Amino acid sequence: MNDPVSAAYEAFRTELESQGLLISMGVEGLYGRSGTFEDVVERLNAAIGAVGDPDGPEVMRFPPGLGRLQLEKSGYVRNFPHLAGTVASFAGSNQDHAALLARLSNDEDWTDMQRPTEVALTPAACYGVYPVIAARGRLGAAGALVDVYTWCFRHEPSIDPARMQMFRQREHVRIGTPEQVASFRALWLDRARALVESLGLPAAIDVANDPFFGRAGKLLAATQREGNLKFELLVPIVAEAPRTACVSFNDHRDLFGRAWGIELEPGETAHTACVGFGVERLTLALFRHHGFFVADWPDSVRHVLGF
């Protein structure tokens, strides 16, 4: 492998698998996790909760799927068709089943015999929140604050172990006035940096943009950056590679408010923002910077994680 960055990703993945922390599932970006890895994930998740719990957010936990029409209504398919995933299933007759079995016996492709269901795979934890809030009617003056934790899917297979196709996000979502949203994001920019630094990880925050698709996507990305609508907290996980986004801070303005008809008390469209923690990425950063044996991690880091 001539590319030094790709070689570094491959080497780190090999280390993680040889230590038993990640388990190969035969598809790029799809992994099982060991008990040790999951223990760190859950402790990290608890540490994130300890920061946000005093705010008294409403807690929501969703499965890794949402309604396909909800995904469409959110605008995700329009902006990120290359990342979206849907669930398909066999719905044929006995004759179709016989044809399916014949294909399997001959090692032929059978996937075109499946049809889309009403289920899509969740691309970001916050996507389940907006239709729930919208269904409640107009928000009071305090708006809404939600703590959500969900498995997510994005179709971007990669040898980089930090770029998983299926991963978890812990998010706090703020819905309210532009002022409430701005205050929320500013608060979490400070909180997230403090938390990540308390874990002994080098962190930097920089303006960013989402990977919008197509020609129009370039304009959307430029607008997002120019408006400082997205920041990312970056941590170096593989030294030879660019720093990895481990926390994102997103100001959606009234995008989801308009999509779902979320209104504030006076009748104005609500603004939304979210802060999302990539718990697997932060866990990988901990193993990279502190070693593969948790017992050897610095006492200060172990304390934050409750060891």
Second form
Protein chains: 2
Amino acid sequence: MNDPVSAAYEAFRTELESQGLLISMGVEGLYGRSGTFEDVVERLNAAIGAVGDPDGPEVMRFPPGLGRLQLEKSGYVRNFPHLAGTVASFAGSNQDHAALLARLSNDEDWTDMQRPTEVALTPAACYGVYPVIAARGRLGAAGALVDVYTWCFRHEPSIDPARMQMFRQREHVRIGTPEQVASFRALWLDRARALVESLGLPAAIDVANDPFFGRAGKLLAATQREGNLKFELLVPIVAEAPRTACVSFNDHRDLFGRAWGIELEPGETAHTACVGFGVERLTLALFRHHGFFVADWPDSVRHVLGF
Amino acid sequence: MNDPVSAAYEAFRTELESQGLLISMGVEGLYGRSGTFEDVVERLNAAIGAVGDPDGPEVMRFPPGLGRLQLEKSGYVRNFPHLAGTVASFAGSNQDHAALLARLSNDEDWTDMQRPTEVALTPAACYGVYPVIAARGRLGAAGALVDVYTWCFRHEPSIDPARMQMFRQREHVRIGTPEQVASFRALWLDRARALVESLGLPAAIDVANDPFFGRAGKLLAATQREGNLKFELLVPIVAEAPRTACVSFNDHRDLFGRAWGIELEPGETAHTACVGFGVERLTLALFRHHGFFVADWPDSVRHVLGF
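Given the form predicted on its own above, what does the protein look like in the form predicted in complex with another copy of the chain?
Zooming out: every chain and molecule, the one shown earlier first.
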């Protein structure tokens, strides 16, 4: 990252904080949100929902965490250990507590006293869906369609306000045959572009690759890129920086179907795809492109957001 | 816990899951929510907001986490280490990653490779507020009034569906003089009881004490009880079990004011109080008392929820 980019991120963040839209929490990538910011998030989320409503998806809402074993089984720990978050807690005795109190009083590190719990943080909204669908048994030819909205965590502290450690994703998830999954993704590529353009935001769609970890990850990224497995809808937020991925369109092939043993018919492993909207990123793009005063936004944009 | 109580919790949970309102995630205390459940959560949350709107609180919305140092400074780690959650992540090299992959492939424990991050999970909605208010400097005689709504985590796996590990709290927080804080709490004791009764739920208010950890905690609990520092609004959810705390009314005296150095006027440390609504608990109480079909709920209840 060169200096003008860092400076531009800092300037945008300072502007958002001085307008009161984001609230510093003293940790990079964690922010409080004002009522105004949150109102736009909710309206945007409703607008995304309205696009998908005609398909009649099943609505599932998950907490910000899931089982650690579930995260492991999904392959996320293997591929993105640097981003994954697991939850630790104190599991000691009264005597251990005395030691903990002494450490706290002396401003000494106490984190080595924490023990892993069975809970991990959700890295992407759709991760909660696969084990739930798998537990229902064979799906049949129609497959499944699920609408989720979840707080996600990725450990990537950044000065870029659009790269938060905790953020929300609205996703639609399709579980079915390769053909069902392909047509779902094609449909949402069009729908998402139309929605984002109706919000007055310049959208470009490009092939993407995830930041898989390490040496093994290079190969996975190449496979993802060459197989056109992931597209992103990019919007310029900070002009000096690369465009920001605000929606992603993922074809997981049979990765989750195999991991969870999701079958359509006997012996036929399901394929899955998801479209995920980053609601904070789109909200930041709206403030960037239309200004900090929602009342001054273009009528057409306000209409889409139900103002 | 005796057997009839456990059986009653299990029966209620099974009913909620078979009605599709809660979705098992394979970890005690973590549940997905159906669209119907979530719709009630949102309407309830709006009804709570409507009660507080006339006071004109400042709206702040926080992610499910806050800085680990902030959680520590607030005293939570000291008093409730067994409930507190901190977030760990992988911070190793390519070589460490190879070791991690080997552990995962061999189904061996890998959690000792996780390193603490700067992020902790939020134990109660108001914890995000104090550092933010403190950072603004002296408050003046009027103090502050804040409306928050946050996902919280407490590590207490339970078969009681009303004791979730991840749940949402809607809180109003008052920061001011002891008199301002006392009248805020008295006002909300009345308001909360009226709201809960308008929802057709039987409400009782009682003195409460928090599950402070260990030997030192016994004294803190006694102080809290004897000082009337915490009241709870209790609703019977599972008839065989103790009533469930659905709203809490907390007088923190100058605990957070001192911890964060929040001043009203020079040398005058702020007192704080909060009223916290457990939205999942109230939602479960609604389904328990009025049945699993929202359309059949009493008209008066449906009216309060804006149906």
